[in-house]
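Just one chain is shown here, as structure tokens, and it is the form predicted on its own.
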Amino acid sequence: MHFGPHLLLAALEGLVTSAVLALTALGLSLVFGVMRVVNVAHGEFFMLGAVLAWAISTAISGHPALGFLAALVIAPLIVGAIALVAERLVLRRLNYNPEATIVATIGMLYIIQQLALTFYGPEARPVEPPFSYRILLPWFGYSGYKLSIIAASALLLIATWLVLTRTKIGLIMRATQYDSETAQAFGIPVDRVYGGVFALGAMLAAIAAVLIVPISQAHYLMGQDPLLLSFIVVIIGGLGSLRGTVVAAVLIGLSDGIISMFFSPTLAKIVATLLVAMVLVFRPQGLFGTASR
């Protein structure tokens, strides 16, 4: 192949990356964003997803779709119960302090990883696709599936940000995050939305987990670099900000898939950290992020 079709194939591939990334730091953000709580074990639920995809998937019997839909449903409820499990026992009872909460969700990561460990094993397992089917290009064949997993965040995204931005439950989420003292002076019940926030951040991430695993496989370190990356999403972004991350995922993953297929993947994690590195020191706020006062 020339240069142009090398070209597509490697943003098609970081288009993927990016579609996946923009769920797992949205889910990050969501949480820093209304409990100011830096959620360290955010790639563990990212793995927990995808360790539930194989099991759930792997108990279904019959065509792979119907495995992978019941994952994509159950996975992410079950991560979601765990996360507000969670919350209410070790995040509430510290009162959401930024410090002890650092401490607290490192502590979360190991004891996810080791139980992860434990019951699944070492192993990296396999998830079968829902389907198989390619698209052919006038220069290669492409990856159907891989396509609606970038379709599928995007519908996602635009969910979230209805939801956000035009119900209540959004206005009550934004209103939390604002100022949460004079929330709860209004009466909206403010630990159950951090509950309910954190919950949501975690499912976020099974979700994004769950749609890549067919086309990687489940580990139980695989929350490491997702974690990194959703971080470095957040902080170019700007804490809190859906457009911020959207653009920010798009940034990281299409130098990431561009950058590793023309030179190396390595090249691609210090590009990602020099940008990380220009962005606190021209624009701490991030690029859409608002200053504090």
Given for the second form:
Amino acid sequence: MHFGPHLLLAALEGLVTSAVLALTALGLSLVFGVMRVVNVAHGEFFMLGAVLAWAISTAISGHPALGFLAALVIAPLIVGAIALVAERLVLRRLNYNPEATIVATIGMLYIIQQLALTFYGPEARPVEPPFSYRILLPWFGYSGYKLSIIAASALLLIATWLVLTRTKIGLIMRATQYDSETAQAFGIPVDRVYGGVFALGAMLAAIAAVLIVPISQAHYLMGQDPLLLSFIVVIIGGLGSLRGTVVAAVLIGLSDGIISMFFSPTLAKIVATLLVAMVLVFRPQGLFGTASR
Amino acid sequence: MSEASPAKAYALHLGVIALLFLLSFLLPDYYHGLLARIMVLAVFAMGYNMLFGYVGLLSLGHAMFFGAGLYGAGLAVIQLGWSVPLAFLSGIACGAVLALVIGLLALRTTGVAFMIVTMMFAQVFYLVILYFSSWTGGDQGMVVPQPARVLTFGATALDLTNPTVRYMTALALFSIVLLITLGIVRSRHGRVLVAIRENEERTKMLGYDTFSNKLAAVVVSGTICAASGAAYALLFGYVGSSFASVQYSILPLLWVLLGGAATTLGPLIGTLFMYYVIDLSSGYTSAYLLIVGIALILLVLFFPKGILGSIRQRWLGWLP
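Could you give the coordinates for the form predicted in complex with the partner chain, as opposed to the form predicted on its own above?
Once more the chain from above appears, this time first in line as the rest of the complex follows.
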């Protein structure tokens, strides 16, 4: 293959990564933005989504699309419920103290990871894609399913944007993010908003995982990479800014895809991580909004 | 921390050291080896405690300092053929230089950003180890051969693979670091650090240079962690990338929280306790991560001051 088609393939792969990353990072960004909680267990909610998708799609026989659609609906709901319980039992009792919640979510990470290992096992397991149509480009055929991931992610992002900007729920969330004490004084049930946002964040990660699992298999350690990349996206994109998150996700996904194809994936990760750390060091206030915590 | 009894504090610490010395002759083989390992890792926890406990800076990247010591010493012995004392110093030097650089960069941020930045630098360090796998052995790691772990002073040779020598070396390192920590904590610099933890703005207003005090704390903390890593490589003969992974940044946090942050003996108690909990429970279940996770959550919910921190609060106000 020549350079041009090679680059196109790298870009397409990068865009698929971006699509999944944007959804995962959006969940992290919402939780961080509204609740000021750094959810270190976010990657494990992603992993749970993938593992549950495998469990659901193997439990349902018949056409693979049936199992996949069921997983797409049920897995995020289960993950959201788990997140809600965790928020009620732990985070609320800590009064959302930033440092205590970091330690607590690290604890959640270990618990979820160990439970997945115990009940699901150490194997990586595939989920059949709902359809396997190949789109023929002049140089190579490309998986239609991968393109549909990009479309699905775009639709979900637009839907989230509409909810945040055009509905009462979105208004309440933005008010809580802006000033939770004043919001409370105006009768907004801040506790319930926090619970809902935490569950929503986890559900977005789970949806992203269900979308990716037909091309990358479910594994109990798969949550680590998305967690780190989501951190990067949230920092570059700026706190709670949906547009920033999408732009940063596309940027990171594309550069990761292209650098990994032409150089080594490890080198790509080293460069990206170092760059972002430097950005955070030299422009913390500009990227975090007004305050750093 | 009351002023009344510096002698009491020093007596307690010397008593702990003496107890550990006596235990060397009493313990059965298995626990003898385990305690040597715990003492080396407690040094790691003490280094972490310098920064997290006394300055209140939550770092999620201390595995990189432990790793710097581990690889600084391990590579010097394996690839360059240096002698044990030189390799140990090289490990410490690597940690100190790295801590200075990371401190200069990361201390520009505070709070959550500091945590994320340190985690990212540590991740870069970990990936660099994997990237240069022809030198570092990648995720397989390297074994330090037994002949390279013998200290020679003229005619006498100390074999670090001998259990007794290993235990005494670990105890020596532990004692030195414990007394250094105690000294720092009781010094003027130590008080400034606690003042920064309690209220950085006010400390600055009182005319203290908070940045250079914090930087000094990062360097001391990183150097102690590197000393622990270097000792680990030389005493236990294994250098592996898993010691530089995120998990080894989280473990010292857990040990310190459990034992009691901002207490000099807390790291030892936390490490000891956690090691025994895991050791005992692994007889019944392999799910040790589950125990670590539950311990973290329960600690932060119901026991935020840790074992020694609670004891100090209720009964022994003079504990340093």
